[in-house]
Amino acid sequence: MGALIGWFCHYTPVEIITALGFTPYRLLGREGNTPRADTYLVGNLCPYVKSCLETAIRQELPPLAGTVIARSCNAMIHLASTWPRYGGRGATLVLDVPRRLDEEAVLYYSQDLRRLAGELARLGERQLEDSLLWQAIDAWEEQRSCWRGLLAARARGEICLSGSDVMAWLDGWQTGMTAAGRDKGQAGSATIEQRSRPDFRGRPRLMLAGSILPAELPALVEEWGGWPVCEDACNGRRFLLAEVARETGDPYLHLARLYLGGPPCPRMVADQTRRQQYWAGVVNDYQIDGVIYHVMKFCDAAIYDFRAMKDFCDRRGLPLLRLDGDYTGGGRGQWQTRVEAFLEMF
């Protein structure tokens, strides 16, 4: 295994990383208070940029080369100033991302690709060249392709995944510490893991959506009685990206088309026409039956979202629930309340 990169958005192209010998590593934060990173960062400033300082700060992490931090929100540019003196040891490397998918947008984020793998190929000290840069792209998508299958056959009905086991293999592949986790196997042990699960067939089918899931909402909404369906979060599905035709020449144009082109996030402002046929796609594919969207605290991106998503909802008749979370795993008691009044209506 090559030295750690750290990442956080899952708008970073990993393949560059791979392909330069190194391993991604995906930043999740941790859980609890963040009383260190507040004396770094204003306090209403989103809780998983703070979670993910603190645990730099604490020296929780594993030793990385260095970091990648898109600059895709207002919270990661402010985290981009902080993390070079108070976070990570290692290099700190940008990457900037539009907000849109278009020509203009695939050949600005292209350009900026190549920047950053020029940067990291310094770091590591080595060249990358178009031939290796292909195979991180065929291997990534051959794991992805695996994970999609591995999903669509649980929105068919065909296996029972539970969400929070989901989420959980989901972590382990992104955080990629062992060959299990980056293995393409992993999906499909997952399949033969599915075998001896709790069969939650009959429950009502919900779509998880909004900012980054806590790993105890889906073990929550199943513990009171529902089925989590479809993960849709920068931690979950979103990652997983969607096919796109391989492009003849430049990997880097290929890249980006693929990273624009994958399920919108909610940061996507120009592109919303684009995110509501994907939540329709979401929901005509997985059956789904109703919505529980987290807002994370003072996330700008994902309170405007939820407003879209509430019309999305009232026009296609399907129930809503919005949580709000401050990523530290507290409120649970309230979240349980809320969950099982709002499992009650199916």
Second form
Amino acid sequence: MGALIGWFCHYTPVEIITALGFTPYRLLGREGNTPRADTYLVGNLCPYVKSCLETAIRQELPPLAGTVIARSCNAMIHLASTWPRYGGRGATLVLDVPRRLDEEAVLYYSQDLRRLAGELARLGERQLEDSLLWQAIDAWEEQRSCWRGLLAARARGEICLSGSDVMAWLDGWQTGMTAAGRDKGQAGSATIEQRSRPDFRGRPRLMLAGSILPAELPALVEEWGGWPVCEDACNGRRFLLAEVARETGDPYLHLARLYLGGPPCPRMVADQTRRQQYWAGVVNDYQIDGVIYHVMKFCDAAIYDFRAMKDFCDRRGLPLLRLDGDYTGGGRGQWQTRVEAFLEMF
Amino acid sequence: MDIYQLIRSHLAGPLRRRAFKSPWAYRLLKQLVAAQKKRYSWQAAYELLLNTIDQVAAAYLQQGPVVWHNVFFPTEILYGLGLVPFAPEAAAAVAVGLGVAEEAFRVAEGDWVSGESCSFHRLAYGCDRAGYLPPPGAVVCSSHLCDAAPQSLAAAAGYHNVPFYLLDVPHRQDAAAFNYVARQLKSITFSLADALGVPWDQERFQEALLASNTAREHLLAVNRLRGQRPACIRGDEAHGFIYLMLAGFGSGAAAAVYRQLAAELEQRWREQRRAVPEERARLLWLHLRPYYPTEIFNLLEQKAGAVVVFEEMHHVYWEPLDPARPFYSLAGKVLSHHGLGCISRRIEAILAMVDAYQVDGVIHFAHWGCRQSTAGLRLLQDALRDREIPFLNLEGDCVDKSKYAPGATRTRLEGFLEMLRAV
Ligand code: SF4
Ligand code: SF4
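Could the form predicted in complex with its partner chain be shown next, to go alongside the form predicted alone?
What follows is the whole complex; the chain from before opens it.
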């Protein structure tokens, strides 16, 4: 396994990292308060971002050769300024991710990705040949398509999976540290058979949505009687992107199109129609009965995205519950009462 | 002279909404303002007010296609197309003075726009849904510098079912970023003209760029004069002109107001008319100020003689525009903002202001919900500490007066003034 490169935002093309012989390692923060990070990132800022900074300050992370910070929101922009000084060891590399999907944005993003690849290459010993990048693109696509296949089977009801298992597998896969996570053969493997939860059938089928979902949310919802069948989050289904026709020629253009064209996240503010279409697709494919939206405290994107989700659910007559969270693992008592009351509606 | 009191006393409660749409209300307002001309300590402020009333009237009376924009969008494009620009964030500040904030906050809250987001946008959202704002024909927004603006303006465009144009601004200043922004600006300009049915007029567009350059020149003159000791204008008064930075560039009015202000400053400087009788300290103000009555400036300037000699918001961060390359040079303006990219750029700009205005201390007004301005302050604080410049991070909210704690604010200001005296 190559040296680890940390990354946060799901618009970060991990292909570039692996093509250079590094191992991408997603930073997902920690449970608990963030007193140290609070002294560096003052004000009301995203608790996920602070949580990640806290892990770095406390040196709870494995050694990272570098960290790629996509300046995808104000919180990440400030993290990019703070990380090299107070947080992470290794190099800090920043990436600008467009908030729109059109040819101009794809072109710009591809240029920025090429620049990032150059900077990353300087950290290692390998030059990044296009052919190596294409290999990495294919390898990741193979894995993602296995995951997509698994989730599609889950949507069709052919396999009965718990949301908490799916999120845990995805977490393991993204951090690149567990053997199971790297096993691209997840779909159809014995583990999945063993973890089947037919007893969930008959429960309300829920979409969990938000910017980034706290890992424990699906398990709690299950404990309280719901069945998360789709996780619309950047550490959930959105990370799996969507298949795009393979470009010949410039691999960076291909990556830009692949990432910007994936399921849009709340920050893609110029792409809101596509986000609504994406929700409509999920609701139909996964036969969603209701939505639980997790609004990350101080996440402007999520605050307004919830508004849009509310309009969407109202139009379709779908029950919707908003949970506010601070990513620290606190406030569960309140959630329980609200989730149980919500589930009684079904 | 309180313009809001004037308006409130003439346009009482239930009349308010209708009054906005009535031409006589604006005529009356201008007459009332004109009658009090002599009571304005700065004629430039008087002119600014008359111009703003005209601009507001043009939006409410729909004298042309109204385009909503955020305060960082290059308004030269809107003036250059002959459109009527309207900035909901600025309207939010006005709403506070007009006494509709509480109602608007309630509406926003009831519609799930929660108190964790920037109150300028919450307030604008509430005002809009409560029917106080002039409906837009289109909405434009740049993604720099904050996350709240694009989200809230996109929601407004959806609500009014009008086109939304996002100017996506990267944080780098390299050639790729310039091209990306310039191409978007061009496409937004022609899409707006198309969608709103306004004919393209090259001359008018170039005039807007030239007007922007003239305004820039006069503002630079104002800023140079403000760098002199002693200060001739209090920060309390100068803050009123920030509106032009946020919504006026590209209009002839901005150039005229700055010209007038520069002339008045020059004259006062010659006559040695000081901002305060005894200037004991010079301060730099970061971000905006509260738009409801507080004792902050009174305490600082009138009582302690600590004059706010410059505001970060008045910093001219861009080069003159080139009318021969309008979109490329506007892209340059957008990308030059010192708040873009790594915070070291902002710190560098602030340290340059500290030197240029010979300030003794820096106050940052930490507007609740404004992540762009507040989140990275620690690094700024460290940089100022290295230079031994006293710094106060004053927490509060520019438009939500329920967040104002007079006692705590006073204590913090007094502590800061002590610190200044000790330096
Ligand atoms: S949760 Fe929201 S604020 Fe936090 S990193 Fe993600 S998009 Fe940014
Ligand atoms: S105060 Fe801050 S968050 Fe609010 S609109 Fe201005 S820049 Fe954005």
